[in-house]
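A single chain, nothing else alongside it, follows as structure tokens in the form predicted on its own.
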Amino acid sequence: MTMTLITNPDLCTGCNRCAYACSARHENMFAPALARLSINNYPLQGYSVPSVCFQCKRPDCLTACPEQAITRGLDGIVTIDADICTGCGKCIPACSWGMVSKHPTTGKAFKCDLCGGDPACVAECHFNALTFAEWEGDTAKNKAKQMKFRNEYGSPELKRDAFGKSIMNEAGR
């Protein structure tokens, strides 16, 4: 069965400890800003909506590198191999909700990669904002509904806060 990360807006206390968790885990280092999800905060709704990555079935950023170097495992994980990425960047406007990034030291794509199926962002939620779960039920039906708020233009911060108004409207905040 097939795991994936799923979000609950309404539990999402924008601490963004999540993000600290992810870059340490990737990076080494405390920086959201190189993390593998994000949260979208909107302090004046008092709402925060947390941007990760669907791992898609058929996902574009794959279709979209000249390289393959982006693959889906059979495990559903969507990675992207660093040796093999030329940091061509036409993976990162492919993704309609802004999870692919170009990492600003190397110059390569970098999104997120479930940890290996271990998420340090979900262990680091003690709100149970972010779940790791099997695609199934409940489950793929809250996903599903949740990824229909994609875009097809503008750069990933872009998205992923028209991504997190979507979300926060379908909400009624």
Contents of the next structure:
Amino acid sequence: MTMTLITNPDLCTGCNRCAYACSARHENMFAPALARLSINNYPLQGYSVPSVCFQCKRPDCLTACPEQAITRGLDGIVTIDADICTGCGKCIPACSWGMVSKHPTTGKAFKCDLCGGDPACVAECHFNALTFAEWEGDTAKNKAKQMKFRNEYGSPELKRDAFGKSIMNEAGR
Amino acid sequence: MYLYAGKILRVDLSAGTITDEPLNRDWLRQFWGGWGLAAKYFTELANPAVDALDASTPMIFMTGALAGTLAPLSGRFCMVSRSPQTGTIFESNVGGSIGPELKHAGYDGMIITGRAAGPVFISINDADVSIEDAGYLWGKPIFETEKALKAASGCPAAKSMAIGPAGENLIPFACVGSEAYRQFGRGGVGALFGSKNLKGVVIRGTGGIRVADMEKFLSVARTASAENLMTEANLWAKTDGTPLIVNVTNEMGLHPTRNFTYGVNEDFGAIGTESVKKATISQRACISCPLGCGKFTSVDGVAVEGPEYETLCLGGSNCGMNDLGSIIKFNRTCDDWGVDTITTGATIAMAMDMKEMGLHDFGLEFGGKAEYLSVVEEIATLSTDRGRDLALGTRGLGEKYNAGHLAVNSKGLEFPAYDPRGNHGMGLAYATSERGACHLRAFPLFSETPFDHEALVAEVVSGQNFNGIKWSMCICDFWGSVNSTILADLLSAALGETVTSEELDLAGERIWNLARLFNLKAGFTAKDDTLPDKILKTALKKGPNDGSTMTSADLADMKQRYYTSREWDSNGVPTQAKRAALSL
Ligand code: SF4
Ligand code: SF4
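What does the same protein look like in the form predicted in complex with its partner chain, given that the last one was the form predicted on its own?
And the full complex, kicking off with our chain again.
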């Protein structure tokens, strides 16, 4: 059974507690810009859209990596081995949702690893906008729907913003 | 450095210079951050003889000590300067997310002085800070300006704040809008921006904030959240938000209605919490807040985050306006054109009252929708005679038209939405606030004995002292049950040093006295600790407090007890002994 992270933007308040919890877990500091998920916030429209790694079944980042530093485990989690990663950055533009970035201090690529199966972000979301559930049924359908909104060009931040705006549009906001 | 970024950004708009300096660490354990630290910087830098709108007047922005962490509700952002509306030292603060963004950019605070030769905005992208031309934005309302500022920064995730036409026109109750519907609302912060030719600030910060012991800090924050915050005392903010207070104050009979004439609005249901719930389409939270009090509403295609209680009352009941759709439009227009909804609502209500009393006809009458809505833009742009008159606020309007008896303000700041004739403690809180009538300094509203002076004085003093430290952590008011022990535990874990609740309590009192000392130097005296004639000379009508008064004798009695309790002399001046005890 594969567990996956799924978001419900209609319930997201933009509080960013998820991003704070994520950076606390992975960076030992509070740095939402270094979180493995990020919240696209549209205050004028009263709407927020979480960008999360979809842990794709056929990950483009994995295919793009010349060093085989990226693998997808039996648990469905796509991880980067920092010891193998050379920091060439080829995986970064490969992701259509802007979910791989270069770490400002290590120079290596980093992305969401679902905290190994116990995501810190989900535990911190008080609005049920993030859930960790089996990748099947409605969860799978919702995820497939969100994954339609791909963007080939732009920096990760611009891709996330374009993704967020598409989802917001579809929600009629 | 743990918890703090360790740097202050200084921008001198006259000279066009940008520098940064180390945070003054000697002041930290005395003033902590937010209101306290900003007030310390301000009183060191400002000349009490100089006007608010003088170019040399500094604006001090300061994040809270706990900003940018998982300490819940810690993300407000504070500004201390002098108010063009009251002339006093003035603290104003904003929610949303811009404060922590500044800290992530590497600055605990920002000091802005001077006046640019032409319109500018300040762009902060981590350490990359610049002053940019804003000529193309001058005259534009806030929503459009913020969009342009974000475009200019190139970062969709950047946070911004800006003024609208009201701030440019130096209207004394112009606000600064941030992230659309959040404001430095009160006291004319927007006019301070305008006087400096500063249209806005856009910030992107990508840095991290460290704490001494992450595991410990998270466990303290989670325990405080589960056991103290997410409890019955505070969950009303999550389920209802401030519209619930419409119902509460009507039941209590101190809900300002028709320019503070009545204590109940018989039609409050139309604008109360159930009606707002029906119009709500999503819930919004400030950064790091698990409550999410913001209700995003939409009626007939017009949407706003709000309306909050103060707007529902001052722009609603107090204007005889019981149409939620109209209040939403009023709210959105105020936010976009850049005026404070409390003062704007109160001033329109006073103009309506003047017509009813036969003093002057501005074309505004209680409950009349069309004019009530169109006058907001006229005020912000000073485009009509009545717009220019109402832009004076209630005090100025009273002076011009000999209608001071209908003007409801203290030190020139319009009352928030709790009538002191139904609770004398609120009256004392308004009269003694360093920034004029304010509900964020002491809030004895729920006292069991709303006319017992002795008990209320004690409650006002302790409320003011605690808010001194709470606003220095920039903790939102809606964590009503937070206390200095919780704050001390969070600080101890974050700093890796022992911080006691006693030293925080003392700091709160120190901050209150520091603000008082500045006002005394600026020429304010005990006489200014007062309430308007409408409150002191007329009785409240209707509801449970029908016939209730708060007379000059009541106020004098409370003030004397208050000064004594504060160890101030009979002129409201802190004694030498008190100053020494607070190291002031
Ligand atoms: S940055 Fe690292 S993980 Fe990404 S493609 Fe290059 S080597 Fe592979
Ligand atoms: S914690 Fe939940 S509600 Fe808050 S920003 Fe993250 S996903 Fe949205």
